[in-house]
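Only one chain is included here, represented as structure tokens and corresponding to the form predicted alone.
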Amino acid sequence: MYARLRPLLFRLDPERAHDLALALAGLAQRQFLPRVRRAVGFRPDPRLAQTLFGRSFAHPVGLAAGLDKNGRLAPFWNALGFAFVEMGSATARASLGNPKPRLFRLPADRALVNRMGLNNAGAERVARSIRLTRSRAGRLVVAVNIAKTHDPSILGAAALDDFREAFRAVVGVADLVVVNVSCPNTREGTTFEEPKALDGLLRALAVEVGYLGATPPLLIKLAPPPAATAHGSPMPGLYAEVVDVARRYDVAGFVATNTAPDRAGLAADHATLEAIGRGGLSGAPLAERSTALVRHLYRLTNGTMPIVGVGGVMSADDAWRRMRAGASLVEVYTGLIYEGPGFVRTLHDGLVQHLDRSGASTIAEIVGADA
């Protein structure tokens, strides 16, 4: 039925159609659920289950971050399959975002570009709504993103006071806390991503988590690699020096990658791609770029912190490969907007056909096999 649909959205400006699109998941979520879960109508295979970060996934396929950036809709990802899901990126303060227009689709390269700008009710406001509709998501493992609040004026020590005032505000409602260091489409667009940076931003989150004792788990978003190391170029020192600061702040994991900024490899015409500005890149010309960082990621770590692919999952072929590059779960956006919401069972499924011509008993043997 999607395959019918599509082009009909695909006529829309594309932040309405994200914008209908939730909407009328809103509306399902409080009227039709025990519908939609028999639509859906599959039961994950056992041997596709994991225990990571001390939490129960039934299956490896995950919601990323940015599709329900207020956390509204819990229940409806649980209903359409999706074993955990990633909220937000949810921010101190509010915020409204860039200006429209700031989301893009590239059809030929089955990517999209946004410039969103972390527009989200705020860091409280989505651990409020996240707790209203909690009780109703099953087995839903659900992450929450936090970042640093859009607004170039909040630096240095008020930057960090701003992750902290995020971290309090979500650590009652998250199983885990994913620290975005690296988004891209912000207008400041600076990042924590720097070792020196990252430093400080987990000695702040340290002393919070002091304070408040137990708290979930933290794992940091990386941006991707250079598009050459996608072709055997070397890895940028960063990323193991990155590695090590993680260390030193029992960071459980990671997740890789984020959006890109650049535009390397596209099919859109140059036209196409002037038009629409700066922004991050997503979707299947991220797929070669997160693959490698994923391996390398496991190698520096000896397959140690448990990594989230994410960035160009668009089939199953996609998430396996991903995940003997070293990733123990995957997470899909850009894939669910061109295949619709029967793409989680599909990615499973895919999965489940892998493992039963691999010859492995657990997904969790294939991971990293190929690192």
Ligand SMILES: Cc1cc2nc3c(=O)[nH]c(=O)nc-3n(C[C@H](O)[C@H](O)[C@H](O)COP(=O)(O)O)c2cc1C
Second form
Amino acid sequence: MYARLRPLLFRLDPERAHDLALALAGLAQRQFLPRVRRAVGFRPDPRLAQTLFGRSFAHPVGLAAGLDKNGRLAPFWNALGFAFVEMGSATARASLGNPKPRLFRLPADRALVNRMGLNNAGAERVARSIRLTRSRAGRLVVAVNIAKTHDPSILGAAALDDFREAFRAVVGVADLVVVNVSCPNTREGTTFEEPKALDGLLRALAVEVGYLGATPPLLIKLAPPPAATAHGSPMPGLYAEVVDVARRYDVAGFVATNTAPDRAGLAADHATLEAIGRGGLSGAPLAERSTALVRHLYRLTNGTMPIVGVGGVMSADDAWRRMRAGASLVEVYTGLIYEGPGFVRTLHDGLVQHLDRSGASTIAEIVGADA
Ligand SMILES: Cc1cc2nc3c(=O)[nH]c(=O)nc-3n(C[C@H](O)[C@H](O)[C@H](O)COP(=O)(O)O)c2cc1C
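Pass me the form predicted together with this ligand as well; I've looked at the form predicted alone already.
And the full complex, kicking off with our chain again.
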């Protein structure tokens, strides 16, 4: 079905196709959820289940941040078969994001470029949407990704307050909170990934945790390493420091990776890339360096801090390799755009086949086997 629909969707402007797909998903959520479940849903193989961060994941495949920015579609993602979803990024203040056009396809590379700029309805409203819908989302684990409001004038102490406000708004509805310290679209220069800045941010959130008492586990979402690391160049020393800082504040795990600002190794020609301009690259070209970072983080932490692998997971083979490199879970965004709603099942079934061939009895056994 998607094979027939995709050429039509791909003829539309990418953001219009995206809005149309989300509108159809919303309609399906209101009217046809059982039908969606029958068409593409599946019963997860119990050998793929894991308990991580104190939550049970029916299988390892989730939806990456940025598709359901306003947290409206938890029941639909559950019907497609996702085990978990990252809503957001949600920011303290609502934002319209960058001017359009801001989303581009690179079909020859099975990639996208976006500079959406954190458009979202604001963390309070995102939390409200999740609260209204999640009782119909079954066992879906709902993570909420928070980021700093897209406004370069919010700096220093105000930036920390802004993050704290988003955190306060979502803690009550989130099973996990992902702190997005790696958005490449916000023109701010340095990000909170710089270890000192990360320390300041995590300290500010820890104060908040102190006020609020029990809060959901925190994960940190990182940017991809330079492209050369995919071909054996050493990883920047920064990551060891980031891991140390994260440990100090009881961070539960990592999401690796966000999109890349560069255009390394693409088939698309120079003129096409010039016409697109700046933005974060996602999809197949990210796979090798995202995997390299997963492996690096797994080694740095001795597998003690679970990693969510994201970036160029375009097939079940990719998902299997990412898990063997050290990811306990995987997420998809661009793969779903290229492969369609049946992709979750494709990934699940492919992982089951790999597991059968491997001789392992559960998926947890193969996590980090090639780290
Ligand atoms: C259009 C678009 C919007 C995105 N928005 C966000 C966002 O708001 N917050 C975030 O943390 N990541 C965002 N991402 C990054 C994805 O969550 C993911 O890390 C990245 O796309 C790599 O995965 P993929 O290759 O499967 O797409 C966005 C990606 C795309 C393509």
